[in-house]
Each structure stands twice: as structure tokens, then as C-alpha cells.
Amino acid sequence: MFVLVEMVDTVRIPPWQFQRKLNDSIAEELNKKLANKVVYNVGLCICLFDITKLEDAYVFPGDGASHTKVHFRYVVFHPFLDEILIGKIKGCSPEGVHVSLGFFHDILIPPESLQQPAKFDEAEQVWVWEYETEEGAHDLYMDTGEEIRFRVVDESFVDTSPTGPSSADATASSEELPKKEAPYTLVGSISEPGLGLLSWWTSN
């Protein structure tokens, strides 16, 4: 689930925190910019794990702050495929199950692999397990806030960086706003035995 990543980046440390010690005001300044944040094909980033190398610093014209360039390693979210992780459902629409493991939301288990037969509840918006018995079927509900164990089966990166204006966007009405997309997703499945909500599988 967490992997740690070999990142090289400049830092920049102003002057009035030249009385600390360089490494705390550069761990500082690297939390700042990467922890919670999405690395484009790498995952989300959680915290410094280590700092392996310091290059020369340098002051440039004009400006009082140090340029470090700064070898280290970040903890990063990102699972592998196939991977069995468990959350909890944060929510159902017709487009699936929706899934959060507390500091990650944006995992998606959409319909086709959930356990079947499966049908969507419009009035309690929630999906439904029709799980097959001798005595017939029985509806098994995947509320809001139940514990769910699901496998990683897909990911998907969207670059978020902010780009200029074209001319389409220049012609089109002020009002429309563009739709926020995450910049992480997890795809989820839980169409095999052992997989879903815990308490299904709970032995008596």
C-alpha cells in the first residue's frame, strides 16, 4: 500500500530560517509542498521518510534565500494491482460504490464488479447483494460506514495542472465551470468469495 519513491527537488530556504538547522528547515519545506499532494504517476504523498543526499547551496543576485538541491525518499499511497485493501463505504450512486480508506477517498468499485446478482435500491441509494440460499434470496445491503474488503483491479492519473486559456474556453460562458476531477483514482472489485463487507464473511 505504501511505497517509498527516490525524489530529487530544489529547496528554497528563506533567510529567517537560516539559525535552524538545514535539514529541519528543508524536511519543513518538503512537507509543505508534497504531503497530501498527488504526484502525476507516482501516488499520493504522505510524509518524508529520509533525506539521502545534500548538494551545495547557493544565494542568488537579488535574492537572500538559500537553493538547495536535495536528494530524498517520501512515503507514498500508492497500492499495486491486485492488492486487497479495506475501507469503508463512503457512499453508493448508480455508478458504483464508493469507498474510503480514512486519508484516501476517491476508490470507486463500479457495478459490474461487485457480488452478483447485484441490484441498485433508488430509495435507500444503496446497492444490494441478492445472495442465493436454499430458502431463496436474501437481500444483503452495503450501507453507509460498513467496514468493505475490496482488490485494487485499476488506477488512473488525470494531470490537474492548470493550463491557459484557449480560444473554446474564451468563447464559452463565464458561468460554466470546468468539472473538478480527481487527480488519483482506485478502481475496486469485490465480484470473488472472501471479498465485501466484513461482516458478511464473518464466521459465527
Given for the second form:
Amino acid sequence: MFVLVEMVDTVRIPPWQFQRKLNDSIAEELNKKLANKVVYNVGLCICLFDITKLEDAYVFPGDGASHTKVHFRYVVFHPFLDEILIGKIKGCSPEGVHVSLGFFHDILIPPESLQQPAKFDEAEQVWVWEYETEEGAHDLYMDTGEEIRFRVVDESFVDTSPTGPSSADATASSEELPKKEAPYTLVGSISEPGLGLLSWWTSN
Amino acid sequence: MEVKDANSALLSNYEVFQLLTDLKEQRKESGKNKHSSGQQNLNTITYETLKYISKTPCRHQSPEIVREFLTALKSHKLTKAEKLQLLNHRPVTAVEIQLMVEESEERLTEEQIEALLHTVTSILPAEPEAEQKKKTNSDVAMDEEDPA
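To complete the pair, please output the form predicted in complex with its partner chain; the form predicted on its own was given just before.
The complete assembly is shown below, putting the previous chain first.
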């Protein structure tokens, strides 16, 4: 679920923090910059693992702060393909089942990847697995708050960095709000035996 | 900012749990600057991640247990990703093993799956309440046998 990513960056320490130990100031700055943020094509950054190398710190003319090039390793949430994860159902919509891990919420299980046959109950807004046995069909509801085991089948990164002002007329674009896209989304599947709500597969 | 290696190492949930718990202790000791606006993101993500990991079997593991587990798994010829999933999830049924081990029907016989399950459940500690439940069940069974 978590990987270690090696990165290099230049960290700026303002003069009023020069009395602190350099390592502590740098750790704080790196966490301030990266914690809980998604890095494009890398994953959701959690926290600093360690600093592997500190190069010389320079002070440039016109700016009293010191600039240090730092090589460090960061703990990043980036599940590999086909990994099994356990999360909680956040809600259901016609697009599928939304799952959350507490610290990461953009996981979707599309209708085609649910245990088949599945139908969407419009009245209660939940997805239902119509489980057939010899006695008849049982309706297994996927309620909010239930723990669910799923497999990661796809991930997508969207570059949400700001683009420049568009060339179209400014009045039109100011009326519509730009669509908020999640920078990192996971697509899951529960269409295998053993996957789905934990309560479906516990023996006792 | 430059990413030198986006996949330099895989971390088990236990290692991340250890790291976050140590970080929390460190920040509790240093005290004052926890609530400055810059640290809010770090606080949020460490709190939520710790909350999530604490509900998994990893919180009862230790470096010795992990080492013992990996040595015991050497004979089963599993890939690194499969061993990591077994360590993080602690499967107790054959269905779960089939999910985590690719092509398990072809690579492992039934006895091997049983042996694997036994290794997992004996080396990796379970949630204490599950163990208590098992203990009370076996106590009840013993009481029923005694009067006879």
C-alpha cells in the first residue's frame, strides 16, 4: 500500500528560523510542502521518512533566506495493481460504489465490477447483489459504513496544476465554476470470490 | 522538485505504523508548533492514516515477528508483493489466500494452502478480542466435558 519515494528539492529556510537545527527546519518545510498532497504520477504523500543527503546551503543576494538542496525519502500511498485493500463504503450512486480508506477517499467501484448480478435500488440509493442459491435469491445490500474488501484494478492521475487564463471571453468562463477533479483516483473491483463486504464471507 | 525514484522500496503497514507513532511522540514532546497552519496537513494525514492502520492486524506486529514470518515463507516461493499482502492482511481462509496469491490453484496444492494458512495464523498475532472469543469457546467446551 505504501512505497518509499526518493526525491530531491531545494528548501528555503527564512532567517528567523536560523537558530533551529537545520535538519528540523528542513523536515518541517518538506512536510509542510508535501504531506497530504498528491504528486503527479507518484501518489498521495504521507510523511517524511528520512533525509539522505544535505548539500551546501547558499544565501543569494536580495534574499536573506538560505537555500539547501536536499535528497530525501518520502512515504507515499500508492497501491500496486491488483493489490487487495479493505475500506469503508462511503456511499452509492448510479456511477458505482464509493469507497474510502479514511485518509484517501477517491476510490470507485464501477457497476460492471460488482458481484454480478447487481442492481441499483433507487429508493434507498444503494447497490444490491442479487445472490442466487437453491432456496432463492438473497438481496445483499451494500450499505454505507460497511467494511469492504476490493482489488485495485486501475489508477489515474490528473494534472490539476493551474493553467493560464483561457483565450475565450472572460465573462463566459467566470459564470461556470471549473469542474473540481480529484488528482488521484483508484478504480476497484469486487467481482471475485472473497471480495465485497467482509460480512458476506465470514464463516461464523 | 524532482522525483529520483518513484518506487525505491515497498513499505509494510507495520513500518508505516511504527513511523507515524514515533512521529506523533516526537511532535507531542516538542509541543508548541503543532497547531500552526502549516502543520495542519501533516496532522490530518498522520491522524487518519494512523486511525486506518490501527484497525488492521499490523498493530500487534514487531520486527522479530516480521522477520520470523518472512523466513517461514521462504519455502513457499511467493513473490514480494504476495508476501507483503499476507503480512498486511493476515488471511485466515483459503479464499483470501487465493485472492492474494496469483494462480494459486496451479502453484499451490491444498496441503500447501493449509500449511500457508497455518504459518500465517501461528506467527502473525491476531486481534486480542478474536483470541479471547476463541479462548472462551474452548473454556465452555472444557466445562461441558468435566461433569461427565
